[in-house]
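Next up: just one chain, as structure tokens, the form predicted alone.
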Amino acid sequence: MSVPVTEIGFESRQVNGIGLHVLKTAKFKTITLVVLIEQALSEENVTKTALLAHLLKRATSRLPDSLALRQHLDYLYGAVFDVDVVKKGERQILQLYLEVPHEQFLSSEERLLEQAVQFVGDVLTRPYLENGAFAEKYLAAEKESLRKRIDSIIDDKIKYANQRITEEMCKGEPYALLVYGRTADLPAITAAGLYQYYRELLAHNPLHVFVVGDVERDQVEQYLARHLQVERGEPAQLPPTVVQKAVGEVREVVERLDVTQGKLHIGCRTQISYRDDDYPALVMVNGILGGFPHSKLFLNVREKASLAYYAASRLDSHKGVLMMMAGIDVAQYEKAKAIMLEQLRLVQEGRISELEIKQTKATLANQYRELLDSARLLIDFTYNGMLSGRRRSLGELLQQMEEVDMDDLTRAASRIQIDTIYLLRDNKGGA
């Protein structure tokens, strides 16, 4: 069946080692850029990429506070800035995110393209130092900003659940760790160790530029070589994510913290990555297992046996872990482990009606195409085919999950492994 969609055509070429992305597009009223600068996941380089994002985003050389970046991003007409690190797989990504206005819908005739990249140049090439470092009073503040963010994980127990099982599960692999990195870690950074860090990363470590709004490609690259001059060299060969790995014994790990619901996690390994064949099945795999209210883990789990505050399933694409998770009475842990194990055994047999395939298909269909709603997600989508090594356009991908059929989804779901059984619990009694 012939899947109707709007593609997405970035242009892309280099542009003195920099990966420029432009897709042009009138439908939105803004101008979206975002630069990734990706870093091999590792116990030395975690925390220091992460504090990076806090640093690059409080102060440059022409906007040397806080309250001038802030008034700026006013100037520029109330854009949204960001920078931050998200884990794709085994790979930090250290992302800068700006959103400005078009000019076209300004009364003013204000160049905001060109301002916008010079500003994305400001944070990223010219950033606030003194004495040829980054300042020691800004270090400081933002090392305790991150200790705070670190350790603000365990007030959310979901996160801190999934970061917890992921840890246990993945231990000795880049993927166990926190992408915001380790308290542990922050006293022995100096000023000037992350800056000559940060200038070893600028200059070879694999940086893209996306842009995604009614502007013109040659344009832009004449404001990127004015505005983001980087002595960059061929970008470093990054190690690809691990994602096959034998699966041993299933273990069990119970944890124990002063809370009123338990949490449920069970770690599974697939064996299949986006650039997999598979994929597309493993897909429909999780949205029929948990990933949608339609799926068997909410309708079983929750509804039915009224076992979880909670019941889905997540899959990370880039390391290929699928987590079943569940909000639960503790009381209720053998049971509500046996329904959501029985809930996988049942896909892996075949055990799925049309219904579920056909509802699976349409709301996936629905999900993907809502990324033609937002610049941001169109640039990840994108990126995420880039960064697997296999690149599918919207509509090949569509069509792919579409012409899923049983034999395909026994066969991606015949390879998923339990790994790990999470359970984090209150203080009280019982094992």
The other form holds:
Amino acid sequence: MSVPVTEIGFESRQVNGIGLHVLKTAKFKTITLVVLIEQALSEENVTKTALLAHLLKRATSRLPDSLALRQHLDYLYGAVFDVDVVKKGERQILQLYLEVPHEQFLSSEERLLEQAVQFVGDVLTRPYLENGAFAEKYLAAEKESLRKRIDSIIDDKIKYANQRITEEMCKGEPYALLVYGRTADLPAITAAGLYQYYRELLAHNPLHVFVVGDVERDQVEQYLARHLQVERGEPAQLPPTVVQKAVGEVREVVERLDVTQGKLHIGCRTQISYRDDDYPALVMVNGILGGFPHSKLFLNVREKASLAYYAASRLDSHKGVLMMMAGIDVAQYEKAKAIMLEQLRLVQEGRISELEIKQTKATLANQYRELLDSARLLIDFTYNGMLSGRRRSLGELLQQMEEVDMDDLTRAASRIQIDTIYLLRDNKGGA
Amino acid sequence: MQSTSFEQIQERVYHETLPNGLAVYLLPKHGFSKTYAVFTTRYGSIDSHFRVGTQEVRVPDGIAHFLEHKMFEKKDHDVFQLFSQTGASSNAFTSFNRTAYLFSSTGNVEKNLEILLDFVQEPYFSEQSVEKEKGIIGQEIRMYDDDPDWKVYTNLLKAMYQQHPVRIEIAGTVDSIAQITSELLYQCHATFYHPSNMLLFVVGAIDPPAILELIRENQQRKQFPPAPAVERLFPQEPAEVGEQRIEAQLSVGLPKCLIGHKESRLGLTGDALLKQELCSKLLLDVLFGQGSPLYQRLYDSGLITETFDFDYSAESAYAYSVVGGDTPDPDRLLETIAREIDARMAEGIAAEEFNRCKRKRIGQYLRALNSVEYIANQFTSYKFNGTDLFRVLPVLEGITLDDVNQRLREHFRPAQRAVSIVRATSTGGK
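Starting from the form predicted alone, produce the coordinates for the form predicted together with the partner chain.
What follows is the whole complex; the chain from before opens it.
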């Protein structure tokens, strides 16, 4: 019997210079392992790190091609495996994900947990090599895969617009970089150079392993010590994400593409990030503005003016960038823009009702408690605290949000400045 | 209240059919913080032509989805606002054959359940709010028009199906929704939202007896007329596909290419339908999964990317498989896959491949049971088809290599094949 988890209680310790964080819980039918390697987002390294994600999942010395590797995962009862990169503020996180069923639901004894840890060790410390470097054939193929992935961000118009406004707004800042890198960097990357880069990353950059499931910590630790051995030096000091940035005049950018719906994105700087005391108030501000179906953007752009199907705002907690967005008819651009800007102004002026505050507190608390039922989100919440340099427990964050009052809201909202207004529109009509 | 225990996966489902016909299923999830409830009617986008009693009715395309949107708006309040006050997040979706209303919350479950039951069973529409919704849904339709993954998929259905309304987009078109009136919405609600046509599933941090009592009381308070005699009318669908190839242009990074096979073995229900679905998915995994030699060959030659995937949709009246993804060269991809299918139909699949993919499927099923959303939605879908989500493991375990080889020979007939391609517009790009 397990009791309901009301707090996210990872037990942490160091094993071989690696941060190991284990959460024992019987609520899931699987065991989830996530490995996170931190890198500073930079022009120099962004494409290399993204390419590594592709190469590492391609083959290991024990499973020397993708067919062998994928069939091994099938035998591990369809283990889900992926290596990817994600952007968190001005960090590029190389992320390995593995999920296997818990043995107790299977008819046979399989030592699945140890096999899972061994596989993770294979991928990270025993990759497939030729002549002491990544194999040329795989490098060439994965460069092509990465190129196609970068080219394909245009397929999802909301994501595309989001990336484009970020590039315009944060020109010259690492944050402007697409997390998958730049196609122009690909030709210069060599097998030997990339492998050398990976060795340094593994030896010096912050590295964490998270495990969630019905497991014994000592056992996980033993398996890790057995299968994942790396020589770790002093961890590198990575530069902090720049959050404070003065905003000059508001920039307007219009881009044309063959689309039928306009994408209007308004990028703002809040000057506040996860580590600030005002962060809980900022989360509330974002919720009141555009986080939910009771929020000002949804009610005024969609329900009252009937201008959009989606109208929302999103917050990057590490960079402190707040993005308002809506899909609109381009003929309604000025009208939609005016309503969206007006909603921000209303929040800044404290024109917020008691009901809006009550609803936002309730829905935020619910949203945060819901992450208790997802291994992936449990890990993400804990890691965000570690990465930002300010760990709040779930209870602490909920308490801080509960205590936010009108003064806190207007203080946080008053720091928000509009930086860039971006419209992705069709090819028709005048400029 | 009855209950059924599923030992191997350690779950227990509680069930009761209320006097008004509503089927209620409850699944407590030990250790979970949230509760997810979904209230679903057997009514989707394909139900646009029907007979109620002696009256034959044709309604505009997209009306089931439109009705879903309008259920949230009441005379003096909006349902989203009610859920927000309790902290719940709520939503709804319409598919080809059902409309589902749902909430998830970590507290106030009783209050939220009352809101859910009441708002779905108490319609309120005005001409003015119906007109306003046309602007919102118009933008939803345009959003999908710009989505190449949606376009390549819906075009494939248009190519495969000549008559059946599964070929029509769920949200309808800007023109078809223009014809929707509040009167039509009331009529569709009265026809399809009778409790006997609906299923309520609640899963998560719940105490089944208490929750059931609340649901009973809520339903007892309401008056429902006798269930209307509804006959859904569908056109005769030929076995063959309508078009073998359909192409469109949108701004994409790489062309997209899907291959569909229209199922000819139809009319199954219950475990037979479940078995056909599981057999087909196993077969597709053997042929096209990441552990297949074909996948690796296609990937190594640069013909596919990680977007390459497959699926099988199983309904009694229509079913189809889909395989494909992004590719730099749709024609070469099609040719390679067609050749592989021919070769496989001649040789059959091997025991090793079959056993490997079966293990994989068992693990995938267990993983899916971590998700209360998956459990609720999938359970409902299977129930509507006369089977049970918790029959998956035993049925899967009973599938033999012969079953899958038989599926291989009967599913992939050339006359049943259609192809959908989306390519980049010449004016695309930055």
